[in-house]
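One chain is shown next in structure tokens, namely the form predicted on its own.
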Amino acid sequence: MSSSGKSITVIGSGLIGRSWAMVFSSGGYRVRIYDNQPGLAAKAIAEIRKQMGELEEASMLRGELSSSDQLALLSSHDDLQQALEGAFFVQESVFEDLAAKQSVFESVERLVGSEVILSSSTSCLLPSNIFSAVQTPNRCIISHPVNPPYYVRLVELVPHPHTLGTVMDATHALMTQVGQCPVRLNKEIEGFALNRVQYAIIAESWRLVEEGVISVRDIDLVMSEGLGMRYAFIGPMETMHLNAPAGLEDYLQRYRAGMRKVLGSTGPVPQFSGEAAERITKEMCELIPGQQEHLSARRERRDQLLMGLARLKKEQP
């Protein structure tokens, strides 16, 4: 898919909308940023200009174009019809509210042709609900990024029950071309794939802390200094395949019974509330205080580390 002269509209100028704009412009696409709050889209471009300058200085700017060339591809709009002119792909990134997203797509559908792909950034709302009022849902899809998308390349592509295969293919090709790593879900499911796996890890980690087996600090080290080390480069299926002398079949023969025994002891889904939540929150805040300045500093550290990891992964064959 050639990006020359092609236009993408990003609806919503918050963190995710800005990230999408940066990703798409890095691939050479013209990007029109729309926000229904006057002036916010223009402010988003100012923030992007600052971020791109920092990225270029750190040699982490994506794509083959300079930051000034990428910035030249961006425009801000307070008028939706103007923002949609010439777009072949629309990426909605408004806040996570079903009614708000439904309203966006109702408005967009009236202003674009039936060949334009309509994509949502939702992290948990099902496509059959988001696109329930769209007259042609066969061109609708969810493209769920991982925060922050500029460094974490995964995008979950989740189809509406009527989404055409050609729409899935075109979205997959677009995301690949702009440097993301798209994965296809064959059908919609609560939580998609990433959050189902993430919540399973969170639930078991929470149970272990709640039951006094391990501290908040140490369960996080189990991931960051243990599982996370290899999961940064290989997934759970390949991990099993490599962790037995003769591969996956051998692994299942050796560990099937033990896995089933452990999984049978994991217990019910935690409530994540009450006394346990207060106690765990207190322990977490003793490690990283909950005030904004502390959280902001820690998020900045996270993003810097993710930038370094993204650079390392880029260098791997």
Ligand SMILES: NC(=O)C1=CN([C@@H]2O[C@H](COP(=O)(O)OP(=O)(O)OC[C@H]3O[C@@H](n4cnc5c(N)ncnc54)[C@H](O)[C@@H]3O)[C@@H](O)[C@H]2O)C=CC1
Given for the second form:
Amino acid sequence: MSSSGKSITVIGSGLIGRSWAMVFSSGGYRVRIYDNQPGLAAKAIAEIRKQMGELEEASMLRGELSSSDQLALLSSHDDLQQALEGAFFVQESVFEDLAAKQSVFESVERLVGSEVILSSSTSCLLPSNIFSAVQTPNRCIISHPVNPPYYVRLVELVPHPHTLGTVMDATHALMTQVGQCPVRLNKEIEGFALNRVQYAIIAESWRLVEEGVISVRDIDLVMSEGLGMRYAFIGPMETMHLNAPAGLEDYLQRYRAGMRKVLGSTGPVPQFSGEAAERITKEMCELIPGQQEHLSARRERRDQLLMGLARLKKEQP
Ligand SMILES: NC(=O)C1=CN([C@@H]2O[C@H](COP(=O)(O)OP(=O)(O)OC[C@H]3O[C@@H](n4cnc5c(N)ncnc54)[C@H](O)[C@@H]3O)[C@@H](O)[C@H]2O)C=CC1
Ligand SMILES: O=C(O)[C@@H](O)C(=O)[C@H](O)[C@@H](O)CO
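Given the form predicted on its own, state the structure of the form predicted in complex with this ligand.
Starting with the chain above, the whole complex follows.
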């Protein structure tokens, strides 16, 4: 898929809209950014200019083009029709509010051809709800990024019940071409995949802290120094596979009872409020300033871990 001369419109110039603009322009696409708050899209470009300069300075700018060439692809617009001119793909990134998103897509559909792909960045809203007022939902899709999208490249592609396979394929190709890592969901489900897993982890972590089983600091270490060190490089399926030299049945034989006992005792979803919330916030404010020194040690740990995982794979039959 060539980007030359092709245009993408980003609607909403906040944290995610800016990130999308940087990602798409890194792939050589012309990007028109629109925000309904006059002047905000222009401010977003000024912020992007600053970020791209810093990234280029640190040799971390994505794509083949220089920062000035990428910036030349960006334009800000306070008029929606102007922003949509020539777009083959529209990425909505307005507030996580169903009515706001429905209204955006109603307006957009009146201004673009039926072949233009309409995509939402929503974290959790279902496509069948977001696009409920769209006359031609077969060109609609969710492209859910993960914060910060410029560095965390996963994009969940979630179809509306009527989304065409060609629209899923074209969006997958676009996201791959701009360097993201798209995954395909075969149907819509609350929370998609990433947030279903993320919220399950958050719920159990919250419960263990709220019930005084473990401290705020230590539950985060369970993730950052334990599961996260593995999950940064291999997923849960590969983890099971590598943890069972005698095969998955062997793994399940060993852990099935334990998994059932643990999952059976996880109980109702926590309130996510009250004393635990205050305690977590207080402790995080005390902990975070000291975390910077960890980051510098990460690279060495990462290389050691990759070596360890490579050895695990080698030992596989
Ligand atoms: N913040 C995060 O970590 C992530 C957010 N998302 C999703 O991305 C979307 C955007 O999130 P953020 O960038 O964090 O929000 P944000 O609040 O930073 O930015 C939203 C922007 O949209 C603009 N806006 C609101 N209504 C508009 C309209 N009708 N037309 C044009 N512009 C409009 C606002 O002026 C604002 O600049 C949400 O759906 C969110 O759930 C997805 C993944 C991660
Ligand atoms: O965590 C993320 O970056 C994304 O999964 C999101 O969609 C939102 O931030 C979400 O987690 C907020 O609940």
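What we label the rigid core is the largest C-alpha set whose atoms superpose within 1.5 Å from one form to the other. Numbering follows the first chain given and starts at 1. Because the structure is a prediction, the values reported are computed rather than measured.
Once both forms are overlaid on the rigid core, the distance between the two CA positions of residue 60 between the two forms is under 2 angstroms.
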